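What follows is a single chain, given as structure tokens, in the form predicted on its own.
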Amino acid sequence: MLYPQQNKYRDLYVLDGIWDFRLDPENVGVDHGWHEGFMESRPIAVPSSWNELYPDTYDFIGVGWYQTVFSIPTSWSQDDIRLRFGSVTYGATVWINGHFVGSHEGGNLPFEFCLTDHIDRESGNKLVVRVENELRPDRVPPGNVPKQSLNIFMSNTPATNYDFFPYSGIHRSVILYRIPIPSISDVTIRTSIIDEVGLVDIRAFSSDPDVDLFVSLQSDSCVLQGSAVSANGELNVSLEVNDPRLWSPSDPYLYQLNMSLNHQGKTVDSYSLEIGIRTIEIRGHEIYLNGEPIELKGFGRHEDSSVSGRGQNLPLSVKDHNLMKWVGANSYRTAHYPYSEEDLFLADKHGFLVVDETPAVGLFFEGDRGQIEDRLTKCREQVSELISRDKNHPSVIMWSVANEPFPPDLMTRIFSEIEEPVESFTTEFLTTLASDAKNLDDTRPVSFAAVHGTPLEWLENVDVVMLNTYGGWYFDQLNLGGAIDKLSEYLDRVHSSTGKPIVISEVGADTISGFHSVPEELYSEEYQVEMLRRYLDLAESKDFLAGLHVWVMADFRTTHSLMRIGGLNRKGAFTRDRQPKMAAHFLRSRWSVAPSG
């Protein structure tokens, strides 16, 4: 779906603010008629996670209810009126004036409902949302798994199958918006470069077949124009840009694309995008941007704040991007779910190379085969929704369809280096997701974040091998030399088998800010720096390593366990409040990018 815009043909009304809220620990709200409105409540900020706002909601994972009231502006016509949620975790059920509107399952991606038949144009409308975040093994990501692969490392509460906190709530903006009829319903932009000419292919759709499209592409030096007549609602325009200014980390130049939809000789809708002309491709064991090899230098990240939780936090997004530029990073992965659309707009402007990841973290293949098929269906939906949302961002250079799927015999594979085939359905699961991504978008490579010991057949259908590795931390603690030697041998074996570029997608050590030691000890800032030093040296020694992402940019909240001091994963180069550790200064010295103003 297109990101809502305000212009002379489109209107929007952001419903963010202070809403009414109440918990429903016994799940009695529906039976008691709360969907028609409720009286007993407390205030809550939308967007935010309820877990960071009240003492009794801190660890609450269950059902919560939200309500607010809105009115339709009198200036709005009888066109298509929609209600869009940027993200609700995990399940949302929506009522307006007591009438059921719709439901959605899965966090981190937008969904919307047409409200034209549900609203009262003459008075206020009561919007009620039931949010449910039960941890279940059949969900993506899963929780309360009887035999959790992650519990090899820790026994955690709440019982997630992944290492971050399962925040609950309305996490991104809620927007009421109006679009005209007919309208531009979808746009796909593809760019290529042939003989120093930039080709911009625009594919737009409208629900009305009797329309035409006019487009203009503006830069600092020129304006290009084109038009198309609808073919059953599809409109295609191609523009040629001579001597284009190519989008890249060193020059993230964006062209302004304006589109106007005409119906019976009259303009009825318009939409605009900032686009970057660039190409991304794989050649041998290298990743090429605009025909030149690139090396990914950056981080895994989390949307995480001690106040807003996973709730959209625009000042924090701006600060994170500026801190990454200060360090000299050129890339990050949206671990382990899609970040807000505003985050990607910032990446477009700053020139970050983004590996865009679905919420498929903590996947496992043990137990009920029906549950596995259910998870596959949900994962496929998430791949489709992610690509539909983010396909036009020049910053997005690769799709990641999962993070750390675990084979049943993972520990045996790690310690005995076995390479026995796994059951074929597990390979088919990941192959299906990769194939879906390629079918939906053949302009970007596809991968998933694997772990040491991942079956090699799982890597057959990816374009880039991403590997999360923690030798020297979870294994071979205080033996960094041995850990690096083992990893070097493993990387050589994987590359010999696959012939594909490899990116170390996670490496890190938990570090307590301010804890120092000589010699380096676990949890000390010195140990974190020495570990990163050795991994960076290894990356520089192997030409098939196309990049390295440090785990993680900043400390973040996770579940309670003996391994997570204070409920935090402390592998950050920065603290949770974004103060630099020694590691941040070390990375800045190695990545040697001058600070920008």
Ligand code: ADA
Contents of the next structure:
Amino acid sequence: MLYPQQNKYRDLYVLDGIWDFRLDPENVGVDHGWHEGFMESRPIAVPSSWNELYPDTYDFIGVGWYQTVFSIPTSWSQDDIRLRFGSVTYGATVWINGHFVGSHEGGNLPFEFCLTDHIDRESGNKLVVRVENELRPDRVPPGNVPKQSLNIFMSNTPATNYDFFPYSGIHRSVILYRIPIPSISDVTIRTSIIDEVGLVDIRAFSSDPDVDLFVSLQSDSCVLQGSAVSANGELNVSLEVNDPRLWSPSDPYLYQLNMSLNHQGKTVDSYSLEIGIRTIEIRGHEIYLNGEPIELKGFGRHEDSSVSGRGQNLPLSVKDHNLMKWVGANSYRTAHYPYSEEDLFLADKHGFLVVDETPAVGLFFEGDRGQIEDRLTKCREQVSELISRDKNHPSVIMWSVANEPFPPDLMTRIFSEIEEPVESFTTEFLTTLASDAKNLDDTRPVSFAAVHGTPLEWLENVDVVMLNTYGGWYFDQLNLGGAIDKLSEYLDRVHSSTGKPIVISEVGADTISGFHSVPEELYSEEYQVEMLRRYLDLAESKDFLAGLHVWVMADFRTTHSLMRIGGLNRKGAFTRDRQPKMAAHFLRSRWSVAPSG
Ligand code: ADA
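Having gone through the form predicted on its own, I am curious about the other one (the form predicted together with alpha-D-galactopyranuronic acid (ADA)); can you provide its structure?
Every chain and every other molecule in the complex is listed next, the one we just looked at coming first.
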């Protein structure tokens, strides 16, 4: 699903703005005909989460209705007209002028509908969207789990099986766009480097088999051209780039790829992409970028702010990427769901190494096998949708197919040295997801973020071991020396068992900004710094540790519980309004390379 573009052959019309909104706490909207249009509305911003905008929507998890109107420009008369939602959490049902158009389940990834048969070209069109965010154990991510795996630490309100707020709403742009017939329907870019020559393989698809493709790859110094004749709608072009300027964190160089489609001697469509020439591979226990070992230094993040909630917030995306550069980070993980495409465009431009994660957080393997199968089906769909959306970003260097799947006997495993074998169906669940990712994209390594004590069988099919570990916080509080010793032994055991690179994908301590103490007290800024110092020192001492992501870049809203002061997870190196704690300054001192000269 290509990101909508405006050019000579394509057009788009962003419907973002102030729409009409009403809650449906009794879930009567469909019976009362709200899909044909509704009254008694209030204003809402699209995109945004409804939770942050009114007192009565703050904790509202349920059904909300949106409506707006639009007209079709006469210049769009004979084209294929699509309506694209960047993300709606969690379920969306869409009507145009009272006629059902379609529905979609699953937040954080785009979906679209063909409107050609639904719209009125002569007069205005009423668009109505019913959004629901019911927390259910069969969904991904799960909620209202009978025996909450997370209640080991906290009883969550609302009842999520994960530690962030279940924001609801139309979270990213709603775009009406037209594409010509025939058009370029998809493109996959693969880059490699052989004998210092950059190879760019372009695989495009068209809606019509009788087409030709012309491409040009532009850099500051040269333009390369190529063409292809369609083979049943598939068009393949390979370009060789001499003396390529490779994409990397230190030089995130992007080439401009322009494609044009020819049908019966006439150019009918064009599409352009910014691409990076780079390779990513695993060699032994190291991650290699462009043939050189790299170390991931950065954060887990969240899409979160105190006004837009999880809604797309471009100023915040720009600011967060700049703050991570300021700290000297070169990497982040899209915890615990796919972020906006705009974030990945920023990561391409800034040169961040992104671990791109699906919404599969809070998975558990107890109880109803039917529900486990339902969750697997949803996880597989999300892996496929994620790779389809993000496969051409040079910044995406690894797929993460889950965060902290909970083994059935989590607590026993975390605190004991035993490696009890785990039921095979649980291993097959994760092996299936990793295999799907590799089958869809064999150019990137695959992983998932594992809890400390994860069954070693679960690590058999990942290329990199990612480990979330909190010694010194959830256990061994104030005993950082003991925590580091235990972790060091555990890391050695996991490495000797797997031989794979290990990334500490989460480590952190809740910290109240402005609270100081000597000696370091829990929740103080000093304790957060001391804990991160120990972990960074440990990471530097292990050659198989290929990186460390601090949890978390900025404080974020989560569910209400005694463990989350003021409803926030406060493990941020920055506060929720992006002010640095001591930890941000400490990380900058460790990660940012002093400007040369
Ligand atoms: C887990 C989880 C994070 C967050 C973190 C914490 O590792 O992956 O989402 O909940 O713990 O702050 O406890």
